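As a starting point, one isolated chain is supplied in structure tokens, in the form predicted alone.
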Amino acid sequence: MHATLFYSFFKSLVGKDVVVELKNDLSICGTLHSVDQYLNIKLTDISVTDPEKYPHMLSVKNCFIRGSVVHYVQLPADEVDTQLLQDAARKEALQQKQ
């Protein structure tokens, strides 16, 4: 899928709680505040899933995450319209073939 599809999708999740897993194995839970076209993510009210391993993150409340270091983003299942995503992906794939 093309980045613009992800960008549009993530914009629809602003204000929702997500878990961002980074390539260095750090997982950050927080509220999605914003996302840009490079899929950089700003989270508010954050916490880390393993505070013993990352004690320096305990005092951090908000963070900016560069899109290139994101490994996965866990989304609330009830917020994801999989049918809409599949249709959009198919439509975009057809447009790229033309």
Contents of the next structure:
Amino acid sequence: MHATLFYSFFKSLVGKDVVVELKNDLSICGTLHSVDQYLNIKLTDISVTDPEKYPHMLSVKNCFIRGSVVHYVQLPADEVDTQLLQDAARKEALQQKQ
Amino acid sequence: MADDVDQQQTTNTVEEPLDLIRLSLDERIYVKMKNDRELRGRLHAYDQHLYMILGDVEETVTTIEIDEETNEEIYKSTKRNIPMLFVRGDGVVLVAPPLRFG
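The form predicted alone done, now the form predicted in complex with its partner chain:
To see the whole picture, the full complex is given below, headed by that same chain.
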């Protein structure tokens, strides 16, 4: 497994609160519990962010989300080191070329 | 010895399409996505799958409503702002410098 930039990035966000937007337009807010190489995500203490017009997951506390159904992940801006990310992206891009 | 040094030098020439994206790191870019969505934000990271991290993002979702009586198409767009966003690459259609209108 070569390219691991985003896997490493998400690992550094474990424990932080994120909002995962799925391709079916469902938005789930929760604490990032774990992530894997496919960017599958496990969230704990979840709640549905948009007005609960989408599936009411009132009884669900934790969930596993298949990486391929994720559209966006909203991140806490102050937990992200943009300089580090940019440098890592440059390195990864050059690595991929070789 | 000289060969090793040469190989360690980073290639800054633009050879393939992904290199063009590399030039946009830390710059604002425009991203067109599937389902009539557009993003404008500052590019912080990307990879060969076009997974991206964008900062200070504005998302525009465009919908077309048909007026029942006149049958004309009404274009509506909804915008929202997100401070820091991970975008999964499989929704990305196009990446470009921000468009400027007149």
